[in-house]
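Here we start with a single chain on its own, the form predicted alone, put down as structure tokens.
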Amino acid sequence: MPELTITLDRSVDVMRAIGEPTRARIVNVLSEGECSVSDLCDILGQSQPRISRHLRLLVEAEVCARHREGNYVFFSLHRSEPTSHGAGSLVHLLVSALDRDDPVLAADLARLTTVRERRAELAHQHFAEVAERWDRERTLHTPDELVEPAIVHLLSPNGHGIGDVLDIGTGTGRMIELLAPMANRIVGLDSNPSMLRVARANLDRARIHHAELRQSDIFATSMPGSAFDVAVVHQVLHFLDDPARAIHAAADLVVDGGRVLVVDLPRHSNEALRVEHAHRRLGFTSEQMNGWFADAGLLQIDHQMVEPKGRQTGLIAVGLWIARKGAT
């Protein structure tokens, strides 16, 4: 097990970081995925000072990261990377170890389902303003139980895994949940803290708590440049003013071999989408992608038009994009 290499004074650190009960209670909490602070106050009945001392201490050993979405602060465990000098290893070797029937760690763990509750009602009650809206706008083009497939098999056609996915604009978190079966690691960015909220619901009902989400514009990331296999660009790019710039970004957060899928509409003439649905694009031809995929040092690979049947037909289809970086 290559990843779990850590220098002696580093898991001395890691050790000492969870060698204490209100700490190790907060690393068993974030092995379910990420929390605020105030969910974690909430879930282990102590002030908001107590538990932001805690999680300084779990941040400084590198057990923890935090990202700021709007007003909010969450922390999740290092994943298995390079940054955390092999401590995301020990640390989910360690929480595995954890008795789950222990009383205070089955308590705080039930606290957290109804923190998830409570967060699913706030989405719920978001998402009610913006659904006819968002419903409308998928009537009139060829449905997702089409596209979803025929994504799926684009980026793995022999089932095997797709290594580390960054979805760009992630918006409801469809692709994160489409996608974490194959994924070593998923991150999903949105600009949008509303949005981010009804994402982090849908993936607590799904049951998918290794995923990672962050509140960012594409074109201001945080995000390491070169560290994910796929970046997924899933119809973003009409509501951008510089389709290729975004791009751009997406190639650069992808190693040399790795691969970036652009899904959105080929180019159509319905103006209702540029009136009621606020696209800036009417869809892109196919050379337009090219020629932006050169730009950004991609090859395409893949191209495919996924066409509404039956009576479905008249709507607009949905492209899939595929391109590979540095590659010849």
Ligand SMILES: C[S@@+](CC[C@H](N)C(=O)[O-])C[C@H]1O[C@@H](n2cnc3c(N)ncnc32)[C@H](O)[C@@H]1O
Contents of the next structure:
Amino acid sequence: MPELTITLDRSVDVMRAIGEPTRARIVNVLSEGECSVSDLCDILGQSQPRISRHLRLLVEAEVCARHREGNYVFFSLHRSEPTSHGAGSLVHLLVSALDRDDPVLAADLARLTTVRERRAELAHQHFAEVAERWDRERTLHTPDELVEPAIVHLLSPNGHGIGDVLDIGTGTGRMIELLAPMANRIVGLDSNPSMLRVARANLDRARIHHAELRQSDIFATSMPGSAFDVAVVHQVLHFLDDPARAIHAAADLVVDGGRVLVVDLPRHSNEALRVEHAHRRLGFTSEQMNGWFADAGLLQIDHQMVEPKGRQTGLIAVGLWIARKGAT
Ligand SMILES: C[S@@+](CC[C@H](N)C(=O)[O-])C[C@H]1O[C@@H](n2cnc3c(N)ncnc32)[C@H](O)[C@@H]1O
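Now show me the form predicted together with this ligand; what you just gave was the form predicted alone.
Below: every chain and molecule of the assembly, starting with the one above.
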């Protein structure tokens, strides 16, 4: 049984929207993850005007959501129940009843694999240009192998689910890969479409199909109907002119009682990072972070410094600051 019941009129609207062969095929493909219009044209072997017309009907029935990413428009199944008015559970039920061995559906999914391989190749070409700089940057601070378990433990000391998660400045989607198994819903937001292309390929490779990627500037984001339990800002603040404003924006996007986790460098003196890695800020002090939290209606509930180990001397530590909205 669906977890959320929906009205008779609404269920008829949803079934009518899906009740046509091309639209049922589109919904089946989107159940595997987001696709652009041109992806769907390639997969279903139909013209753009036809696919666009079907997508418009699915969006009108709130079965699908559309969002722009640079010159592309991506479509996904609506996962957020408040905005889909209950369609999500019914759509899931209908898709799960489809026979995956049906020759038409199986061929669609085979072509989806080809489309994903092409995406991965494009992303690989882009990342090849920036990877070296990224890899070098990562070698300057405590290795991710030590930081990532600390993040997981801080967010979920008992291993319980952490609800709906927003990863701000998701970059190549590493935090999504790490946190998706613990999240109910997970959305990655980044202003750079090239980074999102890499993230999309990485998530395909990691078989994470329920993540949503959105191109948006944190300072100009509007996510109606979205309020997250956790917002993560991982290694982003030091690139920004106005980190305080970013923390405000993160706080606005979480529910009352929700948490904001900032992972970044503590204050350091490596001026070269400004020139070689475009850092605007040389890390942050806990006083700064606490002040920004307080101004944004957040209260710090924990803080941890993940120091480099043993012979990893000369590396910068990584700070984890976590705060709760509305906590007194
Ligand atoms: C160093 S990367 C970190 C990516 C990821 N959080 C990680 O740790 O792997 C910083 C990311 O923040 C994004 N970014 C910078 N300013 C932004 C803004 N104003 N709004 C949204 N994303 C932004 C960049 O495009 C970049 O992908």
